[in-house]
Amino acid sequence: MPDADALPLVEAQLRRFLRREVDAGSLEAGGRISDAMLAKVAELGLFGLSIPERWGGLELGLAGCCSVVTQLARSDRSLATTVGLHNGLGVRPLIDRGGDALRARWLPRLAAGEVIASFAATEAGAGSDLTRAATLATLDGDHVVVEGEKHFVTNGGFAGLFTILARTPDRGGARGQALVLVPRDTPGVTVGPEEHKLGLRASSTVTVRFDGVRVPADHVLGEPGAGASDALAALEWGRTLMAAGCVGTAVAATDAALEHVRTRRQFGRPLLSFPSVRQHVAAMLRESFAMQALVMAAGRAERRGDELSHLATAAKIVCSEGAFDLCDRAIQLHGGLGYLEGSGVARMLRDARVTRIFEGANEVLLARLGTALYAAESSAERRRLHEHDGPLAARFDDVDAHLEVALIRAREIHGLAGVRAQTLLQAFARADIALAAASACLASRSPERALAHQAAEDQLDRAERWIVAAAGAPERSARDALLVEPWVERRLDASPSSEVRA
C-alpha cells in the first residue's frame, strides 16, 4: 500500500492511541514500556512500517516512517525509540541484505511486532570507531561462531532478534566485517540488566553477551567482509529516523512553551508581549522549521533513490542540536516552572541529550563530513536539493560559492595536512549542512513561506558564520592547546596518584 492510502489511517488511529493511553511522565517513572504497551503498538502495525507488504509490514517510505516517529515522539521519546530503532537499523540490513529464506522466516514476525529488533555494534573499545570493534564472527562449517559483548543495546531488553556488527577475518581479510542476524534464544547469548540513564528511561539499553554463539552461515548478511559498508546503509535509515524523533521533541516543546507564554501573566501582561521572549519564540519556530525540512528532504531523495547518506547525517546533526537548544529554550520561558517536573519540558531536555552521542558522536560525524568536503573537488552540487527562486536565491548561491572559495584557499595554505585539522573540517562540515538546510527550506512545500524563507535566512547566516570560524580554527586550535597541555600536566603533578609513580 502507498504511503498516500496507507500512512493518513495510521496516523488516525496512532492518535487516537496516543491520546489516550501514552502517558510520558508515566512511562519515565516505570521506566519501561509494559509488554501490553508494546502489544497495543503491534496491533497498530507500527512494527512493520518499513516492511514490505510481502513480508506482512505496510511498506511505508522512509518519509512516512518518519512523519510516524515524529509524532511518536510528540507524546514520548521513549517509545517513538524504540519504534524507530526497530524499522530502521533493527530491520533494514534484513530487508536489503537478508536471502530469501531468512526474510520469509524472520520478516512476518518482526512485522507483527511478535518479534521487535535490535542492533548492537557499540563495543566498550569501539564506538564511534567502529573499526576497533573486536566481536568476532567465525566461520565454522556451516555455521558462524559469535565471540563478544556488544553495549548500549536499544531494544536489547526485550528483542527477540539482533542485528551485531562482528569482524570476519576468515572473509573479507583482517579488516573484514559482517552483519549477522542472531535471535535471542540461541545458546550462548546473554542480556544484562537495564542500565540507569539520564533520559529515554522507558527505552530499553542493555549490554549483550555472545558466548560461542553458533548461527547458520546464512544468517551473515550481505557480501562477506562488506558489514562496514551495509552498516552504513542501514545507519541512513536510522540516523534519519532518529532525527525525525528530534522533530517531534522540538515541535512539543515549542508548543509546551508557545502555550506557557501565551497564558501565563507578568508585569501585569502576558510573557508573549515580551519582545525578548518573541524572539525566542521566533528562533524556535525558525529551528523547527528547518529541522522538519531536512527530514522531509531526507524522505524525498529516498523515494527518488537518491544517494542518502549526506542528508541522513545531515538531519542527525541539525535535528539532534536542534532538539536541546529548543527544549533548553523551553525550559528558560517557563522561567522556574520548566525546571519542575510538571511542566514536562525538562524530561524533554533530558530525552532529546543523547541524540547527539548515539548512532555517531556529532562531532567524529562533523569530521568525517569534513574530510569528505575538503578532499572533493566540489560539493555544491548535494548542498542544492532544489532549483530555488525568489530573493533568497542570490544570497544561497553567494554563501554557497564563498564556501568553495573557502576550501580552495584551505587547501592551497595547508594542502594535505589539512585532513588532520579537526577543528578546520568541522567548520567547514557545519557550513556545509547549514547550506543544506537553508536549501531544505527554500524546496519545502510549506505553505508559510515567511517561515520559510526566515528559517532559511537563519541556516545561511549559520554558514557564513561557520565559513569565517574555518578560517582562524588552526589557530585556535594551536592556542587551545597551549593552554591544555601545561593545565593538564600541572593538575597531573599534583595528583595523589603522582606520588605512587614518584
Contents of the next structure:
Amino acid sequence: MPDADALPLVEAQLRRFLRREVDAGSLEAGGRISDAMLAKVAELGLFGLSIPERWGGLELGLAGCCSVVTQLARSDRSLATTVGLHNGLGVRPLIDRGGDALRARWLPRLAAGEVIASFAATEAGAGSDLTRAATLATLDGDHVVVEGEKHFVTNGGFAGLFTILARTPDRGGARGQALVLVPRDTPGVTVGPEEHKLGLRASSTVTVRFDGVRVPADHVLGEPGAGASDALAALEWGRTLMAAGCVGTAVAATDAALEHVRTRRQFGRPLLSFPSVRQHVAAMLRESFAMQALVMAAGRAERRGDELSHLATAAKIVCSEGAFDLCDRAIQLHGGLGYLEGSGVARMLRDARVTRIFEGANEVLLARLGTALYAAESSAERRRLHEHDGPLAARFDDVDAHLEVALIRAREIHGLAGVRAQTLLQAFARADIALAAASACLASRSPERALAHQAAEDQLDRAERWIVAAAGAPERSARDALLVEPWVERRLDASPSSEVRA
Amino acid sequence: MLETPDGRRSRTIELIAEILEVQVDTVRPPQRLREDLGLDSLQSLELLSLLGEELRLELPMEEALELETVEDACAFVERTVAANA
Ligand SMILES: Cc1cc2nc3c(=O)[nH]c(=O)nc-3n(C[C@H](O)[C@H](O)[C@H](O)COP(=O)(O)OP(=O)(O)OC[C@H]3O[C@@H](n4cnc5c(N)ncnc54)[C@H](O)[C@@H]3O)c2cc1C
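With the form predicted on its own in hand, show me what the form predicted in complex with the partner chain looks like.
Zooming out: every chain and molecule, the one shown earlier first.
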C-alpha cells in the first residue's frame, strides 16, 4: 500500500515546512491564505493526499490523511481546514462517483494543487435540513443547467472546482438530488467576497452563485436521486478529517498549557505543582487520547472497508466538543494571558468553535443517531471496537447492556411517539458515542496503557451518566421527555426578550 | 372526519403536506416518501409518529420503518385502525 511508503516521508517534509514557514498568528493577520502558501502546500503533495496514485496522488487512505491533517492543525487550523476540505468533501465524490473521463481530466490537476476543490451544499434556506436545497440542475439535451446560490463555501475564494448538491427534478424523483461538478470558469459562476469570521480567518469562506450555468451531463456524479446519500458518504471522510484537525488543536492547546504551567510561578511554586492544575492537565491528556483513539478507529475502519458512518459521526461530535473544552481549559490555565491574542490559545478556541456547527450541527447529528438507536436501526455491535478482556472490557459490557435495557424500556413506554422526544434521543446518542470512544481507547495500540485505560474509564463514566439521564425520562410522559417545562414554553413563545428578573 | 377511511386518508395526506410545508395537492399516493418527498427513513418515522398522535393510533415502529410511499402510509393507518377495532 502507498500508505506505508509515502506517509513517513510526507510527514518529515511537513514537519520541516511547518517549523520554518507556518506561523498561525501571522497567517491569520494576513487575511485569507496567500497563493504563495497554497503553492508551497501543493509542492509538498498535500492536495493529493487522498487521490489514487494513478491520478498523481499519494493514495494515503483515511488514516494517513488524518495523520497529516492533525499535524497541520497543530500549527494552524485554517491551513488544516483548507487541505482537509479539499482531500475529503472536495475530491471524494469525484473519486468515488465520477466517470473515468471526468476523473482523468480533473484528478491529476487536483492532486497537483493546480486546482483546489470545494463542496457546496448549504444554502440560505437549507442548512441542517439539506432536503430543502433549492439549487436546480435541469437536463437540457446533453447538458445540465445549474441555477441557485450556495453559502459558506469553504475554499470557494480560490477553488477551481465545486461539487454542489442540487435538486434534479427531471430524474431521481421530484425531490431527488445529485452531486454535480461545476468548474469555476464556466460562464454564470460568480464568487462573492470573503466572509468575516470568528475564527479560521485564513481559510476561505464565500457565497457562490450559479446563473444558468451549463455543464456536460457527465458532470452529474453518481446516480441521479442518490445525491443525499452520496453527500453523506463524502461526509464520512469530511467529518473524520475535521475530527483529526480537532486532535491537532487538542494537542496544541495541551502543549501550550503544559509549557505555561511548568514555567509560570505563583505562591513561590510552579503552577503545575498545584493539585487542581495537575487535574486539569490530566483531564486534557485523557480527553485528547480518547479523541485520537476515535479518529484512528475510523481510519482503521476505512482501511478494512467496514462501515464508517457511525465512527465518523462519533469522532466528529467527541472531537469538536473535546477540542473546544481543551482550548477553554488551556485559556484558564494561562490566566489573564490566555485571554490575550498573543498567547495563541485564544485563537485556537476561536478556530475550534465552528467545528460543533459545520459538517452537521452536533445537536442534529445526536438527534439522528439517537433516532436510529431508538428505532433499533443502529446496533450495539457498532460501538464495540476492542477485543481485549479484563476488568475494563467487562465494565464496557455492563454499561453497553444498560444502554440496551434503557432503550428497550423507553420503546415500551413511548412507542413511536419517542422518535420526537429529542432530548431523550440525544441522551441515548451521547451514551452510545461515549461507549464507542471508550472502546476505541481500549482498542488503541498505544504503549501508554495506563492513559488508555483512564481515558476509557472517563468515557464509560460519561456513558453511565447519560444512560441515567435518559432512563429518568421514561418515568414521565413522552411529551415531558422533551424536557421543556410549561413555564419555559410560555416564556419562549411570549416575547422576543429573554430578560429575567429575580 | 377521522371516522371514515376517506377522512383518514385525506387527513394523512394533509398532515404529510403540513409537515413538508408543501401544497396539499402536490402530495399524491404513489409518491415515494424518500425520493419524491425528500424524507429519509428517520424523518418518515417522525411523520408517522405525528400521524399516530393526530389520529390517536398506536402505530408499531417496526412496520413504520418499512413504508415507502404515501399510499403505504395511508394503508398502514387503515390496517392499524382495523387491527384496533
Ligand atoms: C466557517 C464555515 C465553513 C463552512 N463550510 C461549508 C462548506 O464548505 N460547504 C457547505 O455546504 N457548508 C459549509 N458550512 C455551512 C455549515 O455546514 C452549516 O452552517 C451547518 O450545516 C448548519 O446549518 P445552518 O448554519 O443553516 O444552521 P441551522 O440549520 O439554521 O441550525 C442552527 C442551529 O439550530 C439547531 N438545530 C437545527 N436543526 C435542528 C434539529 N433538527 N434539532 C435540533 N437542533 C437543531 C442546531 O443547534 C444548529 O446549530 C460552513 C459553515 C461555516 C460557519
